[in-house]
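Shown next as structure tokens: one chain only, the form predicted on its own.
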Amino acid sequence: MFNVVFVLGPPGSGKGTICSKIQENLGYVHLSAGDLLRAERERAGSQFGALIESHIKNGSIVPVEITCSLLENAMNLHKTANGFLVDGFPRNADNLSGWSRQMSGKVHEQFVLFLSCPVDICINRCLNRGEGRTDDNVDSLKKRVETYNNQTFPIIEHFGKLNMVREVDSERPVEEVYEDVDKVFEAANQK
């Protein structure tokens, strides 16, 4: 069974930057879901490529079943890995009953790692991150907080009640919350 750590937080949270600093000192595969859907939005041939750039582009959430099933394949193809850090998954209820129908028996839920940061900071981030991301605009920018706020933020409480969400504050200098962050993953693996 593979390790799984879901990484959540608002847009801009700092979850790629973190997810990279695990990957390169703990052993876990970072895997985000955005990159994972536009890697298949931009492949030759993908047969779901216009259907993902219309969720991208509306700020809203692509299919379950696609998300899921590109996860996988991912994770299929990093088996001796410690863990997976899923990054920005799972973002609304139906993301996370896809997920428990699809994956069930596959994998080990270790926590979620929720990096909170205030919604102002976190969009002058992307603004000002220059990744060129189609999302990365005003508009698309209040979509994502809104759909943040209405649907990802209850999947947290609701691994908060499960007693799985370890939360860092993300707004410090990155390398005080990679400390705190490392110190939730020694923890968590000394269990």
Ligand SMILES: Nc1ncnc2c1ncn2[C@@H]1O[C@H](COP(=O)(O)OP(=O)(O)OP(=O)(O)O)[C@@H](O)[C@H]1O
Given for the second form:
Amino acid sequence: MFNVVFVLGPPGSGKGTICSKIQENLGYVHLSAGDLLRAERERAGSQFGALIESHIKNGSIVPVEITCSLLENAMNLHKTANGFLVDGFPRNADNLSGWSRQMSGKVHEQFVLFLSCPVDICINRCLNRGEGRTDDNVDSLKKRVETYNNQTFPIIEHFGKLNMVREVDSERPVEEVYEDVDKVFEAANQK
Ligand SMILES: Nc1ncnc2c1ncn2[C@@H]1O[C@H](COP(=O)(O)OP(=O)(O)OP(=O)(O)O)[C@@H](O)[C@H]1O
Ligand SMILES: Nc1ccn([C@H]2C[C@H](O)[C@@H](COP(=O)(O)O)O2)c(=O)n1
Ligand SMILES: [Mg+2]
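The form predicted in complex with the named molecule, contrasted with the form predicted on its own above:
Then the entire complex follows, led off by the chain already shown.
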């Protein structure tokens, strides 16, 4: 059974940055749903490239069957990992129900790491990220934030009702954010 920590937060809240540090220090494998989708978009012969790009540009969410299969395939490549950081997933109700259908009995969901940060700061971070992402522009960011508010935040609230959310304020410098994240993992892994 794979241990899984879902990592959620607004676009630009620092999910990828913090996951890299957790991976480096705690042996969890970082799987970014967005990175997996971008890799699939670039893969020669993929039947999903155009569909994925249209969702990415519009800030909407790719059907779960595609994303969940990419995640499961990636997990199966790292069978001895301490656990997986599933970054940017589940992003909406379709993601959540599809994950349950495909993954129940195969994973243990430890908790949801929620990186909270004001949206104006997140948008500025994305606009200055400098990675050439096709969705780091004002139009796409407006849509991504709308999707986050209307579809992803309710998923965080859903997990909150199950007492699974561990919120860390990610407006602060990376080192300070990581200190608190490390404490969250320590507490979870003592149980
Ligand atoms: N705590 C922080 N303080 C200042 N800048 C940060 C912080 N965390 C991340 N950044 C910077 O903000 C940008 C976005 O960070 P990152 O890619 O980790 O966010 P993300 O949540 O994964 O975003 P997305 O959802 O768009 O993939 C990067 O340029 C990163 O270096
Ligand atoms: N569960 C997911 C995760 C990501 N996507 C698509 C749509 C997002 O705007 C884009 C970028 O994700 P990020 O790298 O910002 O986490 O990828 C999706 O459809 N479903
Ligand atoms: Mg990211």
